[in-house]
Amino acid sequence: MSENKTTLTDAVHDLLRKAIIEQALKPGMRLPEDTVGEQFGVSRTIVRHALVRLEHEGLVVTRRNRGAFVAEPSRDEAQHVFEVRRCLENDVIRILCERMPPSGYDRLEAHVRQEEAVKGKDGPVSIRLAGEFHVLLAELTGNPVLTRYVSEIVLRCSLIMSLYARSHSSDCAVDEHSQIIDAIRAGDAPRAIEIMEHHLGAVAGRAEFSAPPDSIQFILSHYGKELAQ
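Let me see this chain alone, in the form predicted alone.
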């Protein structure tokens, strides 16, 4: 692929990913190559390459003879993703308590200021910034493999939350991000991990992972009671 095509593919990939993370593109929404290409002024080939990358990240699925769709993770998959995320982020905390690059705290505090600026004002941007804080933590470890896995898992969690979450509150997220930074600065890994566990638990707690009752018998049983009265 030429350098120009690679650059365009990167741009389309990043824009589609941003739209998914900010929940503008909803789970299950179809992504026709011609429509996406027309909106971004690029060829279907460019769009196809971008969609393949998104599929590798777990954000898009391709269905035979139907095209690409925003992924719809199952409840079991969602729970598994959150379990893996807790493990990965706890390792990030341990590493940062041992070694933090000189500019690390400045970068983290600058990011939290961005979160503060949109708190209660712009839900989609707040959601994206909240996820990017965790990716920044991973980047500061200096471990590119760990960063890649955390980045992918955070993206998938954003998609999961758009499908299953009841609401998004940025207030607690920003406060806990600051507390995590303070604990890492103090070299207190157990405390930082405790805050992170509570933080991720609160995020997962907003998701309704238990399968809703969907049988016609259950749905109509409530109405049947009115007939019996």
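Show the other one: the form predicted together with the DNA, since we just had the form predicted alone.
Excluded here are partners and other molecules; the one chain stands alone.
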């Protein structure tokens, strides 16, 4: 490894997280410690620390003496995550309607312009930007704790969408982002919340009832629940 600016654990942690949300590592995929370590040129110790963090963030799950896997949230879990996301983002809006920092709108509008620029190309960049808009909103509250929770939740939502949605293309409608900005600027919290609810509801809804026809787990989930322990 080249840069020592941060600790190796941080680097591996970031890399793995990025790989997961970019779907390079698909949900359910195994993450053997020595394989990962070998790949990045670090020892198992480092990988383990990174995996501990990722587990805490809900992006991987570990089973005792079995190893780590990319998280594969159930539909229930997904719904819980989305519920918390709605709560947190509504809280963000309420706070922003009361205290938006001076440069806030400029930064938001710049971000939206950036989103529009890559609107056509449905690449990972579009997905990343869509998530970052929501994180930016949280950042503007000036509350790092809130920002952190929102970031975590948004990441988990990305993972969930990659599992259950058919396509990411219309993941976040850019014009809705603009509408939210406008509502906040007008200090109209209820309207901003309404738009946000619709915005997230559409995303969650699209994911929820799109059944993965080729998922073994889904097909078997109605049979022999007790055998699956």
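Positions refer to the first chain, counted from 1. So that the term is clear: the rigid core is the largest set of C-alpha atoms that superpose within 1.5 Å between two forms. It should be emphasised that the depicted structure is a prediction, and the values quoted were computed from it without experimental measurement.
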property: Rigid core superposed: A68 CA moves 2 Å or more between these two forms; result: yes
property: Rigid-core frame, C-alpha of E194, shift of 2 angstroms or more between these two forms; result: no
property: Shift of E38 between these two forms at or above 2 Å (CA, core fit); result: yes
